[in-house]
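Take a look at this one chain, the form predicted on its own, written out in structure tokens.
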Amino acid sequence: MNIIGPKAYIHLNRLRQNLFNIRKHIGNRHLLCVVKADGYGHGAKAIADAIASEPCISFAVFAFEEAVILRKAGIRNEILIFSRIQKHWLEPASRLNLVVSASSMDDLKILQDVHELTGRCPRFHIKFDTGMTRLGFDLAESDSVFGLLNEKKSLPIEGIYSHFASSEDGDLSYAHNQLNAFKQVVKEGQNADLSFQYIHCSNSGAVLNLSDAYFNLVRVGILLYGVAPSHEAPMNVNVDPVMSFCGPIVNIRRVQAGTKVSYGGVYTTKKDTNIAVVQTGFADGFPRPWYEQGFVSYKGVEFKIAGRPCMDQFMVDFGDVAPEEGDEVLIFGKRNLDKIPVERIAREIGTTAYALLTGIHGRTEHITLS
């Protein structure tokens, strides 16, 4: 039975071009491939099923859960855990062959104890914080840290990284400030006597802004999914959205001029005209602000959003147009003759892109288009 719901449209063709275009564009470097928040609304199970078979292909993720969830969907590929460490997943995150992130001398302390006592621990990658004031090691611990793993040459050290604040915006100078740091902490590791397989710092807006921060693995997150970090970002690199969020007319109403639409009676019609109900509404991940400025697009045609937005349902004001029920507008992506970028929503509502796309949910229903 079709299910009359809001629908994204998840068009793999399209992330295995972008994919395709962002290896062009960083060159012959490993790719870490950030899946979280399931896959950025997306479908992490989908989107990493559509390109595991890639070479140099890795997956990142948040959490412990959000990995198991990717193995028991057979994928094998390497998959990073951001998260702090929980000493209660280490026995089977080593089990699944994931690897995990130390960011403090806490962690260093779990992984030694867990390895003392069973003999063996998850693969792990230091991170250091740079200038983001979040997860990782104070650039002056660096001594106690590459001292601890130098004593405790068992514990098996893959990678070192850090994360970017500001790499997609317009003025670069404090992610070069960042970057600086970060190639200073890699080098006293090195000279410490440390080998690390991946060194990794960059992001989707330093794979646009800063390929002196590419290194030997390169993350990637929503540029994968064919969006822009941020409007201040060059997009010198060819993406199309993965996502098109869509919804169904399911009536079609002519009412006079003069009618007022939806709560509050914040719209009023201009002229005798057509109201369409869409059977989506911010519970299913519609963006509610967007109601003031914001319209859907039909047959390549833009239609004026009428009034606000309701919990399940929106109206969309068609003029003369007569839609017919059960036919779909697009509310944010590429579709058909259809396109509005999740990007310009963002912009115009004060949000982000990320926001939107990891805010579909409810009842939305995903569809791969291979």
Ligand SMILES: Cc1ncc(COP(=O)(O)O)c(C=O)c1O
The other form holds:
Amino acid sequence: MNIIGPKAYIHLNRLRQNLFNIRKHIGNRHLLCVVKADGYGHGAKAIADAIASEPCISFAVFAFEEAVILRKAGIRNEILIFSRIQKHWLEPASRLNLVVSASSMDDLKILQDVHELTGRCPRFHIKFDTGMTRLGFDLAESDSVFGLLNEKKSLPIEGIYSHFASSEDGDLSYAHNQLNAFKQVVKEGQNADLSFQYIHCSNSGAVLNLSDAYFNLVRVGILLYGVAPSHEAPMNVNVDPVMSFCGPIVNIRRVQAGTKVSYGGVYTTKKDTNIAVVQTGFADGFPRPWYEQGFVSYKGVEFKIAGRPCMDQFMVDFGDVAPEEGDEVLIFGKRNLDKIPVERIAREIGTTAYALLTGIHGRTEHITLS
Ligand SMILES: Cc1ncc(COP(=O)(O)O)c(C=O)c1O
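Moving from the form predicted on its own, what structure would you give for the form predicted in complex with the named molecule?
So here's everything in the complex, that chain up top.
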């Protein structure tokens, strides 16, 4: 039975093509595909499954539990966890062959304790904070970090990384400072006789803007999903949106000029018109502020959103066009004749495409298309 409600169509052919185009752009490097937050709202299992067998692909998640879901789904690739380490999941992380991030001396201590106690611990990457002021060792701690790792040569360190705060901006001066700091700390580590199988600093912004930051592994999230990390970054890689977010029309009625629509009565029809009710609301991820300028696309034509979106539904002013009940409108993405970039909505309502994509939830049914 066809369930009526919001649909996120996931175009896996576009995902594979995006991957191909990104790889062509960055050259022959390992790709760490970021599938945290349920694959940026696209469905982590479906995304990972579609590209797992491509060469030189690993995955990154934020939480341990996200990695477990991928393993249970049969994903065998390397999986890196970004979050702080928690002692209670280190043993299962070892068992599941997961790779963890060490971003503080406490993290190293936990790894060391578990290693001494059990004879093993998960492989790990050390993360330095070069200017994001989020997780990561302070640069000033580098001597202690490298000293300890040198002393405990049996600890399975595998990589070193950092994260940019503004690699997607037009002004790259801060990103260049971060990159220089990262290069310096990598050099210090190598001078301290440590070797790192993986060195990485890039995210999507850096893929587009900072080829000097590629090293031998590139982390990529939003670009893989076919979305620009910001409107300032040059879109020098061809990508197509992987998600098309759509909602079904469940009612259509003719109303007279001067009719108020939805909560607060902030929308009044200017002439006699067809008002459609679409069964998708902000509880499903519809961007609620997207109504003052907002529109949907239907058969290649844009129609204005009428009034404030509700929790489960919103209304559209179709004028004299009369769609059928059951027809779908495109909210964002690209499907058939319809195209609305999620980046445009994000910009107009003062948020980011990251927030809009990861906000797709509630009753939204994900449908993968190959
Ligand atoms: C540590 C880290 N690396 C890489 C990414 C991927 O970033 P993007 O989606 O901009 O490629 C993220 C996402 O927030 C992140 O937190």
